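Presented as structure tokens, the chain that follows is alone, the form predicted on its own.
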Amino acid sequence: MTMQGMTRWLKPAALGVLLWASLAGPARAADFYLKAAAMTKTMPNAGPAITMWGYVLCDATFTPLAGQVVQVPGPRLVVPPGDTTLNIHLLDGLPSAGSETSNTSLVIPELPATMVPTWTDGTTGPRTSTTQRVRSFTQEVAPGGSVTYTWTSLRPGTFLYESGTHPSVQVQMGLYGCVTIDAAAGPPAQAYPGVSYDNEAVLVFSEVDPAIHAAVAAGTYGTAPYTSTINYTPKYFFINGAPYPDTLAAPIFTKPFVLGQRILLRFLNPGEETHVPVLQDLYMTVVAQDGYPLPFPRTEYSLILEAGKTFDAIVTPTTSGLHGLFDRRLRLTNNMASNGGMLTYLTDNGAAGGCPGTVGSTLKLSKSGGQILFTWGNIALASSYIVYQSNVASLAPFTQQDTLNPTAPADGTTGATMPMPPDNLVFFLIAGDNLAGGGCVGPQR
């Protein structure tokens, strides 16, 4: 999040507050402006595009800011620590959907706030008759509108914002996001008092039924077949919105770390089913669950992610290479198809899904005049590679030589050349590298 995104103000308050005020420094706000709004989504594999329902960030306007699209999750919300009061200005800007499911609010339900719900006769405030139920859990708007929901009772953890209007169903179709809060600013960060971190990772933890999303959009949600989501049956299953292989095309982390620095793993379920994320050959300690703190943090290496839950975990990787992360519970398909579903890899550097490796006993090399001409086999998330060169055969002495960006081949190897070295004994290395995927740097192997 950036400051474009968010202002800050001083805030009349109480006697009590302005004292301590004065001594603290000024309250703040945090203000985000977010548009609800349809989007479309393809699966891989062949699959089918799906409409779902997301959010994007605005300015105060409601109009888009620079490089921000219609995505699920919503765009993640950061409050600065020390400010006292968050706001979200929300605009419907969802199609009508046939049914009061076109209205919208927005929850953070781990927070307090104030909430007058809306009945399902449209009524607000105290319920007048049995026959009632609840429409949205806070004040809604309709479509075109737009509405302010504040709260002031702040605390440091990672929170779910989402649709408080017939969540079943909106939640379902996408309208959710994340909410982080620290203790204090870095470096180091703190997430909590005394836990402090070096990078972090969001992981938000939602699966798809294509049935459901369909049913919406067609403004048929109500009648039969779909008159409820009883029979709620997902058939995709995603971690930050996608589902294998996918989730290798973003970025995990925030920023490219180092082995031996100290990880936040932020994991969130907006969804209706219970996931148990998976950490292979790596444990981590588990130190908050819903924001609050654990007075005893405990070691992990699974978790069980209930519906509507989030935990943080610290985790400290010693050795470089990828680390699974997946569904226990087998979550691993694309509509019945394998190879799918919540899977993605932690790995050093923090590129898209992992920072390439070396390009290993792929490589060849031959002499063609006075230049030398490598050959190898392309390997997965590298977008380029980088040529190291050593007079002795270890790692640590190499140095570039060079950046290669060829053209991918038809047949799956890569050649390039460079000047013949006036070395009587060299030895090289190729590393992958990814910079669109975070900068990954220097050999990774």
The other form holds:
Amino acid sequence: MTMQGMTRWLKPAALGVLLWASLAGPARAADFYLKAAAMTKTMPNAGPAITMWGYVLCDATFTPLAGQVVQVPGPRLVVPPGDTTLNIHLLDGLPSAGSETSNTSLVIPELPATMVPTWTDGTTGPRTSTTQRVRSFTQEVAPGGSVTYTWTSLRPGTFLYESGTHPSVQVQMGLYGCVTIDAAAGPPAQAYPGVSYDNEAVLVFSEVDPAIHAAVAAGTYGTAPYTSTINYTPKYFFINGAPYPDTLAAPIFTKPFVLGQRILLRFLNPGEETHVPVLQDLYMTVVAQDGYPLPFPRTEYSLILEAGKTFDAIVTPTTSGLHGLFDRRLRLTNNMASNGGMLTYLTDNGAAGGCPGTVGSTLKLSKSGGQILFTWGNIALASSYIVYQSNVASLAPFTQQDTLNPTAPADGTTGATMPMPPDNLVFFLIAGDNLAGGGCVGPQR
Amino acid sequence: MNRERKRMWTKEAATLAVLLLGIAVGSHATILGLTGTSPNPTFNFIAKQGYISTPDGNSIYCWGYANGATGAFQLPGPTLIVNEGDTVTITLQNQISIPGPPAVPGPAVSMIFPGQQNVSASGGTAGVLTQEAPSDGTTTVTYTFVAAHPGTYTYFSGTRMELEVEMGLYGALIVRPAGFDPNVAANRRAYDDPASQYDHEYLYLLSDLDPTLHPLVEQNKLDQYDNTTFFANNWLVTGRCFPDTMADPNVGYLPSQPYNTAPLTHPGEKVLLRFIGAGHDLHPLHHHGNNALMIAKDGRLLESAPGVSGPDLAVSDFTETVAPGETIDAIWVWYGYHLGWDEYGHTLGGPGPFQPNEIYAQSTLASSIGVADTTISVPAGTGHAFLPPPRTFRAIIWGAGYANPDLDPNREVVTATRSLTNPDTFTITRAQEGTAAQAWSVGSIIADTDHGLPLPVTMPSIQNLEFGQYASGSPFLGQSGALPPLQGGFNPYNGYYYMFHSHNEKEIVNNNVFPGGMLTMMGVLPYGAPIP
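Could you output the structure for the form predicted together with its partner chain, given that the previous block was the form predicted on its own?
Shown next: the complete complex, the earlier chain at its head.
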């Protein structure tokens, strides 16, 4: 989860997979290499390990890039502003799934592309028999093979990419992710012409019915009792591939979230249900849907986020604290257990222009000699926390800094220490499976 | 959309002025609730338990916010009505005790207020979204916020929501705009903007419940409570299922469900519909009789320039899809717009007063016409008020010296169609309904109206008809007709009744029995009929 959380945010340029057409300025292409493969996700509270299908970001030989693992949702694909072509090279590394096909494909519903349907008998081209039904919206690839999908009519926006093959099974198995194309790189970046933002978070809402996943993993999907997804009954509800409290295990923002900044929330729903994200204590300005900017932005605290939908919204928090973000359709359990599901927080990592030294309401930071002291309030401790670091001045993207293993305090006041970084003025974001918060320490500016 | 809005509102403003002259004012339906004392209203809530009645004969164990120590358990919680700028304080205690056996204390409860910013919470214990009150009956949690923006809002438990919202811990919050005055028409508004002015307001707090889950809580079988298999079988409007929605408020046989939703209005009056989603599901609340203009969502006007433009992005539609947690404000107006007959049963030339709402669009002739002309023009910019092409409408032309067509013996009925290219030019077919073609001078009046239009069908014999409870026996507003024994009887003023209901039709039942559930009847009463 840690590495996924981090690498999801790294732009492909930084990973060396961005290929620039050598000459002639305007024609630039972004190339991504994805491998579809199985992975398992373990649910919180000693929940089950669920087989999912996800994607891993690879180099041109389909070898996973350093630090990359198969993840759900798949890696975010950031197409640099101005690129005119998007190529996604897909290797099918899916396991056999019994009578259910392990062939796969990849589509971006909102971007035009040349589509070649594959029929249920495996053929493509004109329909030759009334018994043929569509199995794949576009050219599919068999296990072990690879294929390249190309989009040339790019426009700025937030888009879903997902499997186009037997989507009722493969999409909910986890074959989905986010593509973003900004209008301008900035700073500040512009999501759409004239819509600038200082920080951003991708929020992918999806669900899992473990019974169907188990049937697919066992190769028994398609036979009773799971002949289809018609009785889809999801039990786990994810934001960015994890249910609460695991939603807190990695930062949802790219970099420190400073009060007063314009924060772009990119909402996506690759699931099969309508969700209604509600912001606590905040309003957002909805600036786009389905990758099309709205001529007149709307101010609201709730969104009707249907399956397949994307919304872009700007929030500008001006007060410190935890702002809840949850699904008001009450998908707030992990199976039957309360305090789970689609819940996370938009939390600031310190007030603008200063270092309050507090994190959330239960964690405090202080500087002592060459050490930073993290002090927890009276809360149940996780076994470990991950510390992400950024710089107050530059607001650079978070990098993982250290892992803390605090001793469970008897009186609820003990904490843990780590060395003070040399730059002496840093933002921290602490993530564990029951706490997320941030803060900064160092001299007051 | 903008054209529609302009047409409706400019005409309604004129209508209202006429109404004020002719009819006693003072009957403006308002929403029941707790108002507190401005500018620092304080409410003391205690989460309690009890039973609600559903018309399928069920008695369902629920939880709700009650008004203080003496307030009974109620569903929904008290509707809080405060003023813009008020500092609102709500204290919360928790007396929920699950009967069992074995009896156990209920879970902690809390309140969150989407749409309110900078809510402070103190006391109790920290939960995932706010401070919570444990079920000890004594611990007090205090929530405070400044109600900075007028509008329709909701509150609900922020603790174990899949359980506590289902059990009934939700309610409505209404923030009146600054200067609100229910007795001054211009200040009877939902928002600061004058376009949100209304005559009557009604609350549609929509929720759904799964009656199989509630006994599991009542019997302390929470380990079997599975929200992921939620399957609603009862649907409620402000805490009641139809037909209880139509009963009076605070009736003795619904002691835990104080609020009704029995809307009434007169033709041409503006009805503010405050929709709140309080359950699990989205409900497509459909209103018959006319479109409504959705002017606000989540307590914010739909406007291109917030605070400046007014609700210029308002949407005219006949179904509001109300999502859980969301609020919508819509203004619904009824008049006999192209009903196809004169709803008052009048004939052209009288008898009976000409009613102002009978005119749907009106202008004057910009140039004179002879008896054979088939094209007329109206002053530039006034043609937009008429039905757009290719639709054809009935119109009456009469002389400028007469207040209405009944007074002009030479009035002429025509059918008219606006030009596709010039909205101020109409093609007309002359001398309809037995009237004679006349030469009309500049300034003569042309109006789109059903005034004097006879009922286009011959009424079948009553032996061949089935009448509902709200049938008057007559197709005309304010008139009654013969009814078979035991039919009708719920419509003493002989109004028109329109169903307002979830258009997800499975939701207008009570546990499979139709009619029921998320349904109310909007009554349009003739002028002069009292509205409580």
